[in-house]
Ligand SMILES: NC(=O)c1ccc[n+]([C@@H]2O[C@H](COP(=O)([O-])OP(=O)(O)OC[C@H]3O[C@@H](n4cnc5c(N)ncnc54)[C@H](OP(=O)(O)O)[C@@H]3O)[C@@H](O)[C@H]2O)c1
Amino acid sequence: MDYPKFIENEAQLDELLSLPDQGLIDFMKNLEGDIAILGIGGKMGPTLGRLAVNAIRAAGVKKDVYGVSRFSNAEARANLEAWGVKTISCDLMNREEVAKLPDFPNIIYMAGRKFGTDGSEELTWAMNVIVPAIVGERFRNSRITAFSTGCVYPLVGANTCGCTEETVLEPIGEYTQSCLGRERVFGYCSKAYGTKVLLFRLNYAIDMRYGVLHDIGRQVLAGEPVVNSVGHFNVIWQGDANRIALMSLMQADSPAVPLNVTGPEMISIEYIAERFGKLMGKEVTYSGVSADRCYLNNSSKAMRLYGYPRVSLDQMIDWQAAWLMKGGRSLGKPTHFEVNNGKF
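Taking the sequence provided, give its structure as one chain in the form predicted together with the named molecule.
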């Protein structure tokens, strides 16, 4: 695939994020039934919905894609409708509203709460544990890929090549503990009702408007010290993460199956910051002491199942630097990748 040298604007970015490959197109030919994306209104959902529609159209099959959310962002809903996703407004915390949703054979579950956990722990637990219980019971006959996070693992050194799906889970702090709660509730439903579930342990999707590369690049461009408290991290192009999310429906099973989803590299903060410094003509300074224990996931299993990401790390760095230098839009939602004490 020939990618553009730079991403000119958001329309082009959304298009790139929603480009299906032949593997996904073939997958749609074999998947039975419609797809619903619950919690579609956030950062990843809209282009996931559009990617699914594009793959279905290219496959020439008849299948609907539903997007369920509260749609606090009205623009996200309008875009989804224009792209061919059928939207349904629903607060997933509300049992009565969830009961009225149609049956969906395939579900991608994306709803969750992270930021602002410190001080509002009850809301985070309710969102990340009670809602999965409501959804898990209502959709016990569906096939479910449930988004989780790589932060359910312990912090490890880069020399370990990251945590695998077999690593014992040791979440730090209430946000990541509530994410383990989400996994356990979906795991319970999978065992109790035989629901086919895949636990999608994602580390840091990259879209030019947010993400770890965005956050580091923004600091370099502004001449601010780059916070290097975590030392290393992993990232994956959001289009690749979303492609894997759809295809992972086929690996959902009972008992629930975990899957690490991120890029293949263990990347150092300093490597990225220096690359941005060169591309932007900026001197790089640092704050914080580089720790040798970080959130790092080993995505070998996903790479074997779905292939390496189509967009390379090198490509993402070039695109991100250019995007920031020309003042491309930022969502203003920092990832807080530098947090290693569980306080989000």
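The form predicted alone is what I want next, because the block you gave corresponds to the form predicted together with the named molecule; please supply it.
A lone chain is what you will see next.
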């Protein structure tokens, strides 16, 4: 499709993030049953729900999309309902509330905790391990795509071409250890109950309001030194990540199947910073010593299954620079992409 040169506002951004392609539309024609998104209230969940609704409508089939969250933000819940998502308020830590949820044949599991782990490790472990156990037991008969992270892999250099799904997992720090715990719990449920599970190892999804490109671009625009403690990273447009998340339901299996999800490039931080510097008319400086030990995923399996991302890296860079220069809203949630010691 033809994308706009610039993204003018959040309404246009959310619309772009929620546009289905023909592949997703055809997928919805063949997927049996409703879809539930557990933990829909995060950064990616709302547009994932809207994307699913749009794809179902375009496919001309009858199925519902449910969004489950505690919904502390009433406006966010109202937006989801306006987009066609049926919302259900539920604390996923509460077994009794989870037990009362309807039977959902297809689940995208997005609940989890990352930022603020350092100093509150017990809460992170509870969210990332106990909640999957509750959900895995309750929805043992469902098909589940469970969001995980590429940070369960070891740090590697760009010359390795990134970690594949066969790479031995070596999480660093309590956050990433708890993410491996989440995977292990879903893996246990998959083996014990025969639940079809896909482990969605994502890094890093972006839109204009947050993400690695946002963080680097903001530093360049503000004249701040760009943190260069890791040499390279991966990114993928959030709309593409959401599209793959929905379609990955058909690859869920027992035992659980891992899938790396990110863009195809291994991107140099200095390359991105210099591109932003040129677009913004800013001189770029750096802080930290670049150590080429990074979280890098090889997403060749996902590319083979679902095709290359619709939004290119060049397009994302241009959009991000323009968004920041005109004062577009930020979620105020740094990715901490520069962290390589596991402390989030």
